[in-house]
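Take a look at this one chain, the form predicted on its own, written out in structure tokens.
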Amino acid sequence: MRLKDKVAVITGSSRGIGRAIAEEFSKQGAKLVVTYNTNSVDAGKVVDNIISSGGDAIAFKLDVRDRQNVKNIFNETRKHFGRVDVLVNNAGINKRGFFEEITDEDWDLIMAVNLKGPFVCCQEVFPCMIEQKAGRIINIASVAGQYHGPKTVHYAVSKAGLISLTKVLSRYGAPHNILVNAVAPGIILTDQTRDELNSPAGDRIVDMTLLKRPGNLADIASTTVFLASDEQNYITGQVISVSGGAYLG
């Protein structure tokens, strides 16, 4: 019981990596708050997942680029868990296409979502947590903002983007203590990359790294409750690349 009544809030958690973060907190004791943006569907199984195994889990729709949205969520869990502990900023989308590909439009709405979303929430949560004089907030970035790309030139911004924005808010979080680092999954085996990666570019792809093996979701939910726990109070302003050696920063 790693996260003993801790309270937590993932965003994107209905599914994917922020599903394997959110089961994984409640079975090391965390309160949970699952957030979704459309499909309420499997919040609701994640949330019934949690609750029928012991856990203590609520879920509410969120669009991490409304102000409103994120201020009324934070409001909320609050009002049933009387204060929030860990925030981790899981929500984010992706569109493969290379430099020329993008449009403005997917520059702005991958912006939009990955950066500026996980920026509102930080600052949202910030005065709770200071209020606390204690907090974790943990950003989800990813390899390819370390490596710059090469596809997908828009998402790696936006995940170099995160992780600046981690390192800025160490300074602010520290006199609070608040802790703030970040989480890069390299190649990840989930449904949706299960494909790919069985595929011949997935080959390829699993050649990047030294470990010559995709990675799984364990690896990165156990990554995250070590930065949420109290194992460790001196960590802030960190970047750990969950990638099998697909970056050597």
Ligand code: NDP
Contents of the next structure:
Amino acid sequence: MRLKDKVAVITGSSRGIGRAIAEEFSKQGAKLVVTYNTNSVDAGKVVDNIISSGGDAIAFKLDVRDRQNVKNIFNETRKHFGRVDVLVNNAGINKRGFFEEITDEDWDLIMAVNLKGPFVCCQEVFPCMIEQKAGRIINIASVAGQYHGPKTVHYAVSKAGLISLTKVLSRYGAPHNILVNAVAPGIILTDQTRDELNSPAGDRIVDMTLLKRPGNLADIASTTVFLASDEQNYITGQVISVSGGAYLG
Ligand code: NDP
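May I ask for the structure of the form predicted together with this ligand now, the form predicted on its own having been displayed?
And the full complex, kicking off with our chain again.
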């Protein structure tokens, strides 16, 4: 029960890494706001699993590109649970492509979801955390933002931007006891990576890790729990690369 009674909003928690984080948070005693963009059925299953295991969770539709939608989520969370202790900016998308292949539309979409979305979520949750005199924000970045591509130009830039946002906001958060950190996953098997991991490039990607294997959802979830918990009260503005040594920093 490392997160007992903490209220956590996890963006993009209908599946993949976000779902694993939501379920682990619940096991650790947190009350969950699960959000989905298109996948209401899967989000409903996540909430049902949590509730049938004795936890507390509610699902909302959230498109992080829509500021009013983001505002409403935090208002609804406060109405339902009374507070917001933890925000995990997990929602993210990828479209692999080399430099010369990226269209304006692809660039704008990736930036809107992966970088502006977390910015808006942070901006909208900050006043609540300031009022509470405490808060934790964990941004799910990527080793791509540390390693810098090359096959994911816009994605890598968006995640490098998210790492920078993490560091800048740790300065704004510190006077209010709001700790802002990032987790940078390496290659984790989810819907986002399945095709690439199963393609001929898959072995090469795995070979880039020192541990010579993809990571598990649990590796990301447990690191995120640690950053959200009271086990640590002195880490802010940092990026933890959970990448099997694909990035050595
Ligand atoms: P998935 O594709 O499995 O899940 C993405 C989640 O984001 C879904 O819940 C989806 O909702 C939600 N989402 C998509 N677009 C939006 C939007 N506009 N607004 C709100 N929510 C949205 O991704 P992963 O679990 O693989 O990735 C999760 C995070 O981890 C991402 O930020 C990703 O970049 C990062 N990451 C993943 C790695 C990996 O190896 N898998 C490696 C490094 C980083 P819905 O289901 O409703 O469509």
